[in-house]
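What follows is a single chain, given as structure tokens, in the form predicted on its own.
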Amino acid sequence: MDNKVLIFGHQSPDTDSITSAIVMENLERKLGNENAKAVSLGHINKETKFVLDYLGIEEPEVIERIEDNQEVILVDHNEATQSVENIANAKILKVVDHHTMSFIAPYQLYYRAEPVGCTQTVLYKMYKEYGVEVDKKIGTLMLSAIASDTLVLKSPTTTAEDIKVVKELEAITGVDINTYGVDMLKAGTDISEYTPEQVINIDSKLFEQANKKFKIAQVNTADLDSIFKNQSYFEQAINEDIEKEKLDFYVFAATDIVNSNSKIISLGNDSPVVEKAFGISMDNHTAMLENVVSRKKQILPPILDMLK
């Protein structure tokens, strides 16, 4: 895109990977990188139009790869296999994060991954760093993905840094997180216009780890009944990219942000990995995972434990 600086998170974008996006390009300009500009692999899903449509911002344009040489930021993912077509041709200038690094580069570049539970920690830090200020909009930007990511702070990927951040964002917005976040989660629960194979592709991550390709998908729900009685519709849509992406297993994790627990349905010929990594026993190629809400924390770790 001419000698625009392209700023993306991760493919299936969430909340924070958009947000990110956008209050990444914030600060690049500010600290006058005016190139800068937000993108997005994938269309929104409904939590974050509701983000959106709160702050009346529009969504970023899509794209779906970069030419070669393009220079770009990455923001709340550092994985090629999650990240833009032609990712390996591209000169990645930055990367701000809170995943782990599977990332090697022939080059210097600007790096900074935090153990927290949301990119916007990390650019919330960066903001004061540089002595930029945080206004209302970006503040609300920032607390909004720091909610969808820890689910309102009850994630166990939650940290002291995002409490203390959260409390500090809620005196610049006077956005209270509980009663806004509530509503935003709720908001991104409605997938009752979406066909199964959206609905696996709202947060889908693809997984690459001892020669065995997985993907994990994961939909927050207040209803979990309310998904799996399409369970059949779920499953061929599944079986369908296991054979399109060559994939050895697929975990789709439906998490009820009211009880705090996840129903997962999980196929492909190596399957029994994940009764293996949780101690579980799949009924009808389901199972409950009491107390799990977290990818990242507490569904990708014992799986890749188990490939290892």
Contents of the next structure:
2 protein chains.
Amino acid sequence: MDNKVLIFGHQSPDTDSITSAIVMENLERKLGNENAKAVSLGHINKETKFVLDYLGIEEPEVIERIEDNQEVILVDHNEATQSVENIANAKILKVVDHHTMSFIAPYQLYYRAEPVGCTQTVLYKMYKEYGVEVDKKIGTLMLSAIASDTLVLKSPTTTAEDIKVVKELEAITGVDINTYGVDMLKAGTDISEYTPEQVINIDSKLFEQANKKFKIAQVNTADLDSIFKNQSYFEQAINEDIEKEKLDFYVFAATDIVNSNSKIISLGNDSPVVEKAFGISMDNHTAMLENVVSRKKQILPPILDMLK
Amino acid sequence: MDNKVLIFGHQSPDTDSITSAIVMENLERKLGNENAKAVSLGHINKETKFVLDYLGIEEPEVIERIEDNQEVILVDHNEATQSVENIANAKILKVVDHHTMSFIAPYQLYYRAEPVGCTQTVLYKMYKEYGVEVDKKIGTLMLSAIASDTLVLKSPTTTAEDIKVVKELEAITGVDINTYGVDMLKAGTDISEYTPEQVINIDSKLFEQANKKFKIAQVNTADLDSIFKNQSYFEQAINEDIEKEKLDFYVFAATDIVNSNSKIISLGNDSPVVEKAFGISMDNHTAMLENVVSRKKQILPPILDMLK
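Structure of the form predicted together with another copy of the chain, given the form predicted on its own:
Entire complex below, previous chain first.
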């Protein structure tokens, strides 16, 4: 794929990562970059499958590694630990993102990140800036990702800009975010066919801070009990990942999208960091975090503060 | 200045750093941020003085250090080593830049960089995106910085986007970049009142790579001989800076803006790195680099390659 410009989101891709790659591919092609090609770093989850099936779009090709000097565009992430294997030897042409930053490039590039709830909110502004039409299909992809990242605008990660963009997208697409978005989120909570190992990897992110290496995995659910009746199996899968990846601790958060709470499992040698971060005591490795739904705004920051 | 949002470019500020801070302050205020305040990390050079005098604009206040948690906007740089003292404890709200990146922020922010010749080319696009008017004064500030960074569109750092923006700015301002720009550059080459120490600090940047710490200073001139007749004084100033800053080597480039060449002085224990980078032998610590005018595109990259 030497002549292609590969566009992809983070590992364990969520709806924003997959749809942003597709939407960015379309923008690049409309701007004359015929070699733009959306790919992904893992198979789509059920929530994203709901979106792509709704629109009749094929799943992007999954890649595991890139060659030296491969030209790439990153969406929805910027940190090497969350990116493709061999990213250190890629030529990164552009980054479009909405996350915290840890980024080094010894060459000039296009980098656009904004403090909003979803990469697609930034992409919508880029379409407007370049005068490229947002049609119903592209608009629905954008709307889906914002509904996913913000839990239908209920997460504290939601910004005024996300809400403004959603209103414009609802007008373009005729899709109501409350009806469609909740259906989409519920489709994503079906884990009946997944192994515990697959469940913890649906949306898992690796972090490194102060010489500690840890993962925070998150899964949405409309029924916490259905997950915690299998707690021992999840613990086994988590402990295997801790050993394999040499993690200091691991937080698995099951987020109740109906009641806006998260119940976590915390394991690993440095698991007391998590107890201190939230001022809680674990009971059988678990704890309920009331009103916590956002990894980025509510789970990660107290842990990073505690590691400082 | 706790309630202000301070906007500034890099140390040893050049015309792009100073004017971008002023132009960004205007944009922020037009968008409702009344606390935006352009400052600088050093006094303006003669080229920038020519621009501000032409427009009747006061020199921005010079700051040396910021308090913890100060809100700031960075223009024309992103690396901590080129920024204000105590930047590590600032809250960086936005970055607008056109350089290579080495940036970490454990929080979301607005970051916009593009691979173009000048920060003002990016700012011009932002004015258009937000629908904020570019008046004659703002337009002339933008045009001045592009003329400065691209040596009136002659440097290899010049991109098609810079040229397009300059055409639009010439139409807005009625200023001809060739006449005005060359007058401005020539004003910047007057070093008659400067000490050698001041000359090497007109536009000096600190870099760190592979455990090596070095500076590349650049000064424009219309008369190389007038500089090199004082070579021994410059060498003394450079050697003092090497000792003070514990530098491994130092490159001072006098760039002939008429003939588009640079004559360099290279000093320090690791000075052979420079000889190898350009495949040259120094003669009395100096060498002529034909057709080399750009630090970013032509001087820095071979040195970084050699250090890998």
